[in-house]
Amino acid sequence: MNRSPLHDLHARHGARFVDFGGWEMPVRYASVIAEHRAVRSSAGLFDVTHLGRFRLGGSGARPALDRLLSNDLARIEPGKTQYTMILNDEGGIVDDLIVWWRSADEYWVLPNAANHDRVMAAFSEEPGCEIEDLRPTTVMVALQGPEAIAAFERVLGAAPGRFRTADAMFAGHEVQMAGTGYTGERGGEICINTESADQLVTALVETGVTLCGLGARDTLRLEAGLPLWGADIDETTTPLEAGLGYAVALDHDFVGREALATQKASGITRRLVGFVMEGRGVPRHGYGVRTASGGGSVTSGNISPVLDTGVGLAYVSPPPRLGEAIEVEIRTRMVPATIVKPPFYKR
């Protein structure tokens, strides 16, 4: 099983570990709820070294990005980041990912952990692409929360703007950053060489940043209404069904475009929606849901530590209206809930 270069640091701080896609990663330290609330109130730090990342360059880089990804890089410019997806021919989501457009001819592609090899292989097959796998030589951490920017500036002397890339120096080594994350909070992600990673994380913790595990990362992303690949989206779901049409640019040719154009013209028959529980109960993945005209199943659900009630995402057919009543089957009970537009938590 893979281990982060920060594994010993996590162990010193009392981390509980879990197998996450073949990586032994911290799931929590003290408690998931305490770590969740630390991110919402101040700042938290997550080791996300398991996530995919590779450098993409060469004469074929831009054509490959245009052909393989659903979004259009022409919408942004060097120094910015973009959320996008790689699809199959049927429009299903092979992976959702982030592109860091670092300079005119250098891109970083950041897939989900489970899809790193597959996405990197797809780009390797494109002509003129030069690829460097960054996982073996780097550590990635995410610094998130209302006090995250101040922590960036105290330790690194700079902070990335929202959805922008930035560089800094730490202990004589280059640090790459981007104003991205998976919690709904300000902050960013930091990539640094493995030799300096322990020193950097220690410096951030000494400023008062809370170490957080992947358990809190999941409850935070759910409160923010962000889909999880493998649970809420996968190769059987399309961006239109998942409400991710903003990351699709049908005015350029890409793998899966024809299928999406057909689906858009005919209309979707199901949609991923958010709901808030009105009755007591914890919605979980796989629980059935029922509306006046149809139904479906929960893909993500939990108790919101901030709202103190159950929230979730579910595919429902036919697509319901905002404010429509829904029932969630929890064990043998049908518990009332209401369709809402995520995010569930708004600062």
The other form holds:
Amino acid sequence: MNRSPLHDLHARHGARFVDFGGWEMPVRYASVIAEHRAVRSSAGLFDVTHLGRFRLGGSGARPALDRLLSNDLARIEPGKTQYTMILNDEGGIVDDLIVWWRSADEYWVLPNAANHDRVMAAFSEEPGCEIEDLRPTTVMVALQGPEAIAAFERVLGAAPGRFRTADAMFAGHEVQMAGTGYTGERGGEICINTESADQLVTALVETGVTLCGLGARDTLRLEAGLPLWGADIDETTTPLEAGLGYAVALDHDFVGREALATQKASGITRRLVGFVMEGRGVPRHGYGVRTASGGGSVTSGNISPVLDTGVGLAYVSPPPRLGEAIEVEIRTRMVPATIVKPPFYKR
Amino acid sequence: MQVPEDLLYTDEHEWIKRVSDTVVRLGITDYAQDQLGDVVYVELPEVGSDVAKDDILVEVESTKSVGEVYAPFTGKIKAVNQAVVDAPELVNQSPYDGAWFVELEFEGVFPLEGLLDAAAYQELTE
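Next up, the form predicted together with its partner chain in place of the form predicted on its own?
Time for the whole complex; same chain goes first.
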């Protein structure tokens, strides 16, 4: 089992650990809901060292990014980040990831933890790509919430703009940042050398930032309507079905483009949609969904701590309309719910 | 972890309190609520329903998982605690007082078999 270099710090703060794809990471310190609320009301810090990350350079970098990724870097510029996907030939989502375009010829690619090796391998097969795996030498933390930017400035003297990259110095080392996250809040993610990580997190905690586990990260991302690879999206689902068409640029050539163009022309037969429970009950992955004209299954569900009601994402076929009344099969009961457009909570 | 001396326990992390000659009150232990994390949903049986030993009595869900409480013996549901349905966080805040789930009436002799005293339960959780 891999361990974050922050493992001792987590243990000192009473973390409960759980296996996240081969990484023993904090799932909570005390209360998932209290940690969730801290991120919505002030600022929270997550150790996300398990996330994939590698540096990509060389003359082949840009052609490889263009060929392998669904989104088009021509839509942004150096110093910005982009949400994108790597697809298979059928248009299925091999991974959804973020690219930090740090400078003209330096890209950081951030796959999901479970897909780090696979995505890095795909790029290493492209000609002219120079790859440096950043996971063994760095710690990554996410600082999120309405007070996150102020915390960045207090401790690092700089804060990343929304969807922008930035650099700062801490304890004599350069740290890399981006204004990204997975909670629906302002804030960013910080990559720091392993030796300085404990000191950085301790400094952030001393300024009042709440340590949060990956349990709260999951309820936050769900409330923000953000899909999770492996639960809501995977190789068998396409970006069009998942409502991620905004991260697909069909006007450039990439792996999976043809399949998506065909699907776009013929129309999708199922759609990942959001729903809010109208009756009592907590929707969970795998529960059935019934609509007037069809049905489907829940891919993510939980209580929304802010709304204090059950919310979820489900694939439904045929795609339902907004406001449609549906039923979720919670064990033996059919519980009413309503189709809504995520996010369930928006700042 | 609190394990009150005056209660009996099951190896499924339930506590049982004798409230009369024929009725017990039942909930889950401090250890169980700590393992579950934030409880967000509780489903109780109907008053007057009959339950057999090992039937699912109560459904308890936290942010991370779904748990069940089983009937420790056969009986009839005498009362349920609506307060814990309305405020599931009581299970975390007050597992032995505010968050009792049901009162279960049994026939005949109090079925002690398989129940643990505080010391034995404490040992189980260590």
